[in-house]
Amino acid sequence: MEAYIFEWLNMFFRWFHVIAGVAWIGASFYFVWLDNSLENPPQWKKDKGIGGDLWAIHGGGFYEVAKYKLGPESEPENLHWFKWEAYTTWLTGMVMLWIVYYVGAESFLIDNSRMEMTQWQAIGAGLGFIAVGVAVYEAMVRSPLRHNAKLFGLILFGFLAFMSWFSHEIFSARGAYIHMGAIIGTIMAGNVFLGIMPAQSALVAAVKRGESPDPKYGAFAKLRSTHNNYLTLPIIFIMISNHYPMTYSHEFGWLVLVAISFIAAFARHFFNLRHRGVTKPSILVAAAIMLVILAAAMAPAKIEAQKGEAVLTDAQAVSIMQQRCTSCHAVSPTNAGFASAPAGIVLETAEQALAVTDKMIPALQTGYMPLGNLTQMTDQERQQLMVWLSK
């Protein structure tokens, strides 16, 4: 019953997390597009302090949007703030992190072949890992380094690449990816909570006092918002990566994450430039070429029986799966962490296994399955099953 309850909690908070994330990322994309698409307003608007405006049509109606250069003459009666999308996404993400990776640390977070840890040591390492990542970013963004965009981006990218490598040294492959996502997600939520909201509060306070707002507050908030914009596509990839063990369980999974994150952020740059009237299709072409090269470099080697190696019979293959796989992949799993077979894959018969060959071979090749190798599957058994599945 406990596993059943956690499965429902997992489903609910994952659903909630995705909904909140769509709202947050959608708002982020919209406002960056809006800011980059503002046009030079007529003089009568400039006289009111408006720095840019935009006309749009949507849902059967015309919209006129104006952005003040600093602030309006008086505080609007109804001022809409955008923050709960970010906070809700982060909160539901942390709940999911706890439910899946901390409660289920032995299955999803700990890999004793990398580092032996107890459940609470793994939880402490995970939270500490996130805290260090966010602390380094905050130190950077509050330093003079933020004024040099290219150098800032280069150093931040290098730091996150190092953290990706380090995460794979201490956590399971899947746990490493999700903790990189937790760092990026916390940085993004922190940008809202620690930077954007205080800056906006300062702007509103100045308007209330009848003063002209200090432009540094708006500039700092926009900088953090821009950082969030470039981090959106990498974190969306991490959110879906658990469905693709070929990425995180690759021999160089940390480098795969670095490469995909760079390609995603680079592709995002195309759209940010386009919103400002600068169209460079070469960016998208280059991003696509890099992705194809990465996919080719990651392609698995052909599976062949070793010299003198006999191919398993169906009965022998089923025997191995009963020892190593069916504690989870059964109609009624005996693993306390599962109320039903993961992804609906049942491996109690040869026919059931052969029906999901395309899923089993990558999982065996990458070492993703069994989770955390809790059932101690040997390399020889892994090889024998892959040859049997490929026959």
Contents of the next structure:
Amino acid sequence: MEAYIFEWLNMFFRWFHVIAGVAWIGASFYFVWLDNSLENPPQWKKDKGIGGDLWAIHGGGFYEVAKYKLGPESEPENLHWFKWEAYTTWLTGMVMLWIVYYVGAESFLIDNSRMEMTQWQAIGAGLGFIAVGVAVYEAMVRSPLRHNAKLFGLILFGFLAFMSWFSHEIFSARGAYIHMGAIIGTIMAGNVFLGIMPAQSALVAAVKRGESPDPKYGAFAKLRSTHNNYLTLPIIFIMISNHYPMTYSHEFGWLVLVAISFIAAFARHFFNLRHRGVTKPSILVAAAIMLVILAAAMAPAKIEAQKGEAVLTDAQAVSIMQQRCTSCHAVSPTNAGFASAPAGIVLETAEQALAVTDKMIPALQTGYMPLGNLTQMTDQERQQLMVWLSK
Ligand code: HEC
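Form predicted alone done, so how does the form predicted together with ligand HEC look?
Next comes the full complex, this chain leading.
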């Protein structure tokens, strides 16, 4: 019953998290596009302090948008802030982290072959890992380094790459990926809460006092929002990555994450330039080529039976799966953590297993399954099962 309730909580918060994330990132994409697409306004608008404007058509209506160089003469009656999208995404994300990885730490967060931990130690390590990542970013963004955007970007990338490696030393592969997602997501929500919102409040306060706002607030908020912009594609990759064990369960899973994040941020650069009227398709082509090279480099080794080794019979394969897999992968799992077969995969007959070989082989080859090797599958059984699957 408990597992069943957690399944529902899992579904509800994942759904909620995706909706909030769509709203946040959608608004963020829209404003980046808006900012980069502003045109030189006519003189009468300039006289009012408007620095750029644009026209758009959507949903059957014309929209005229104007951005003030500093601020309007008086405080608008109704000012929209766009902050709850970010906070809701973060909050629902933390709930998901708790439900999936902290309640289910034994299955999803701890990998005893990397580091032996109790559930509470793992939770402490997870929260500590996120706190350190965010603290380092906040220290960097408040240091003089913020005046050199390129160097900042480079050092931030190096730091996150290090954290990716480090997370794979402590947590299970999937737990490591999600903790990188949690660091990046918390940095991004923190950018809104600690940087962008205070800067905007200062802007509004200045307008209220009838003063012209100090441009340094806008510039500071801009740096944080630029970081968020480049982090959007990598974090969305991490959000969907748990469907692709070939990435995080790879022998060099931490490096795969670094490479994919680099390619994604690079691809984002194409759109940022394009909004400003600079179209460089070479960036997208280069990103696509890098992705293909990465896929080729990650390709798994061919599975071959060892000399003199007979391929398992179907009955022998089923017997291995009964020992190592069906406590979870059954119509009614006996493992108390699961109310139904995980990932919808039932492994009670040979036909059921052979119908999903394309998922079975990578899951076995990368060591992703059995989860956390809770059922203590031997290397020989793993090898034999893979040979049987690919016969
Ligand atoms: C302790 C429970 C448990 C055991 C034991 C277990 N699995 Fe899984 N398995 C899971 C869970 C949970 C998922 C879903 C994971 C996810 O969403 O990434 C899963 C997913 C899978 C998938 C789908 C992976 C994908 O590509 O999405 C395959 C294939 C799989 N298991 C095969 C096996 C095989 C083969 C064994 C036995 C050798 C095994 N599992 C043992 C819990 C288990």
